[in-house]
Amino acid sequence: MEANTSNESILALDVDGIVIGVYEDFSTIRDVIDLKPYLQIGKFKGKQGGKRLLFNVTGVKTPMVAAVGLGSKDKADEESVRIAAATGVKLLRDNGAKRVGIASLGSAKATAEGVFLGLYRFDELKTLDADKRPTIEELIFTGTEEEAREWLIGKTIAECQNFARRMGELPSNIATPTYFVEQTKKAFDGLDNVKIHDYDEKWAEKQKMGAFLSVAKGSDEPAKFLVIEYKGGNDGEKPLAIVGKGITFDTGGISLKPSQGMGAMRGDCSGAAATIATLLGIAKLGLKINAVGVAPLTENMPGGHATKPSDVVYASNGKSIEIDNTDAEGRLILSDALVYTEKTYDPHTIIDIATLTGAMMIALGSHYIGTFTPSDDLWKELEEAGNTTGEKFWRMPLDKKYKKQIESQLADIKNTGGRPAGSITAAMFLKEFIGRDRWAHLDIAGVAWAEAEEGYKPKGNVGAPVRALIHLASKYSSS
């Protein structure tokens, strides 16, 4: 699709369709035009994803109107501007519109963020006839020069969340740690002030990362530990560190997972996904901030030489480790990448990407990311992230009293603590590989997947919480 900007009026354009965005109170954003004799007949309220087509308006160019609603004017947010354009452009999309033309729905970025999420399908291994699918051919956004400019920034955000989508969707057969690696390398290419390095299973196991390792054995291909330097800050600044859960496919090794739904774990490489996509937003922005993200990935396998329920490993930092389950693979290979990354670059704020626990999806569901930190800053900066993105956060508790939960007969450590509050003892378990207090566990289970098409996000991966990382980073950035 043709992306372009123009300062037209948006009831000027020569295209098939616009969207405009309505409040409860029947005007329209900026009072373009008064679309209330079209809609004051029906149901159309202006509420919240609410949505109408009108056909040859008096005063409009083209043929077709998207009235889309954005709520209450005194009360509409960014959240309501990223659903209403989502709405807007499929609307116009699935009723045949080639050409589409958009001004800001009161915020560009987050116009240009509903807009390129919400047209995101997932259909690259479908034998389709283009002809049968509806596409828009050119989007043209139409606003000042400064709208133009968040407009791009929203457009970029929206396209990385994207690429993390899409490495979350694809089937592991595809998606092996190796084609991670590649997709990364072509991702970055050409962009400033950017190192990747790819290490092997030799490389981690001079680093004595036993707890990665042991996720890995049981699988034919290859294991690799990603990192992503990003330089756009001062010589010596410290960086902000992004880890990310790279399990490209989870059969819960020799505790293995029922078959019914297996098929989703493909997407147990959401964290790593979400990891690269953030990076690849500060670099492709420019943000003034030193970054790093760091991806361990494998396949969690039950082979010959898996590791077996009982079995001891040590991580990096000599901590020994009872493997009590070997479904509970995801906090074992953050364990080495944690140390590596705390011990390697020092820096300000490491935040840790996750998959990790079917509990969250108990705890809350699909609309809070499960939130573990000890710092009370950190946690008020991601929450005012979360609530501006539409990525919202939920704090949950560290308390030293669920540790019992995670002794071991035989270890240091187990990685389980059986049923009750699992979440939170998975999070403690990984606080044992973690020196300070600016350290945050995104337990992201509940939010990584949608079971059905709703606004901007799609059925299936949904990218998160690449948003709101990238609006965190840019808290950092010194312009």
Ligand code: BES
Second form
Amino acid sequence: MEANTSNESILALDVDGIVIGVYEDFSTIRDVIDLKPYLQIGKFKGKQGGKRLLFNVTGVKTPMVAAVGLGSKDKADEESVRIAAATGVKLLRDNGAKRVGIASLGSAKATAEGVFLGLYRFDELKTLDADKRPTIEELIFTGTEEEAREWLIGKTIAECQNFARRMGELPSNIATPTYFVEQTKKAFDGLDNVKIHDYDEKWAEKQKMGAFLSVAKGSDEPAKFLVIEYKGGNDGEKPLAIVGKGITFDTGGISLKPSQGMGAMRGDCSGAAATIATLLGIAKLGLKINAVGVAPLTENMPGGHATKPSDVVYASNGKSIEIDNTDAEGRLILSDALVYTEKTYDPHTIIDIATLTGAMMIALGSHYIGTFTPSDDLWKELEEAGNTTGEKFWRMPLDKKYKKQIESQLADIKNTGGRPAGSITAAMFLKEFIGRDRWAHLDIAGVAWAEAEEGYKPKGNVGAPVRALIHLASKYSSS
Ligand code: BES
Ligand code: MN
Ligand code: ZN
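Could the form predicted in complex with the named molecule be shown next, to go alongside the form predicted on its own?
Shown next: the complete complex, the earlier chain at its head.
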């Protein structure tokens, strides 16, 4: 699809269809046109997510107008804009429009996010034409120069999030650790101030990453430890660090998962995918910060050399870990990644992202990201980023009372804490490998996948929380 910008009035665009935002009082965004006479009859009430396709509207050059709901005028926020933009372009696309025009629905950036996130489809593995659905060939954004700049920022952010969605959605026979490295190098090709390291298992042995390697041992697929360094800030300026769980498939290992629904575990690399995509956004937007992204990548398999329950391994900070359950592998690979990131980069802030626990899904479902941090300041920054971008965070406790559940008979600590508070004991485990206050652990197990397509979200991997983290990074850039 071609995407262009123009400064013509949206009503004068010579296209197949345009998108017009409508509030609950039936007034249109910026009162660009009076659609009331067309909207008075019917179910469309201007509510968020609502839509109505109109034909041959007087005073408009294009044959189709997609009226999309922005909700009540005083409550319309970026999230309503994203949903309305996605709803509008999809409605036109599904009705055969090949050329589509759109203007800002309140925020040009959020409009672009809605459009490009909404039009994303994962169908690259389908080979039959019959399976291909209609597409838009040309999209024209009309607005001021300032709005066109904002639009391009939103488009970039959406494309990075779509990169994360794709990496999370791809099956594990294609998206191996090696493929992650290749795709990352390809995505960053030509961008300035970026250095990529793709360390192998030999290197991890030298680093004494016994926890990471204990997971990799059960698989014949070579593990990788991917590091992306971005230098957009000054020499010696501490970086923002993002660390993502990259289990390209989680069978559970010897503590094997049930077969029902196991295929969803191809998405157990969603944290790594979001990490890479966030760094990609930071680099593409040229933010004036230093940043580092770290992704330990491996399968969790029950091979002949696989780790067995009660085995004891040593993480790279020397701590001994009793592996009580090989299915609690995410915290193992993250422990070594956190130790490495702190000691190598001394970041001002370190954020890890992981599809870590089924318990997180039970606790918060799919609307909030479970957020664990000892820092009140970092919590406030994340809360603001979540509310602006629609990827919302909910703070969870990190109380030392929970530590008792992960005490081990054999070693310093064990990797499970029983059924009660399963996502909190997982976070308490990670905390053992962190030495600073400005750390946040984001458990995205509940939000990583969507059961059904809705608004700008596809069915499947949603690429969370790439928008929120790029927003957070951009705040560090301006201050
Ligand atoms: N990747 C899973 C967590 C998960 C489960 C994410 C379902 C999304 C949907 C993780 O590695 C895991 O298996 N966790 C175990 C931990 C338990 C053994 C302590 C879990 O949550 O059951
Ligand atoms: Mn697991
Ligand atoms: Zn897992």
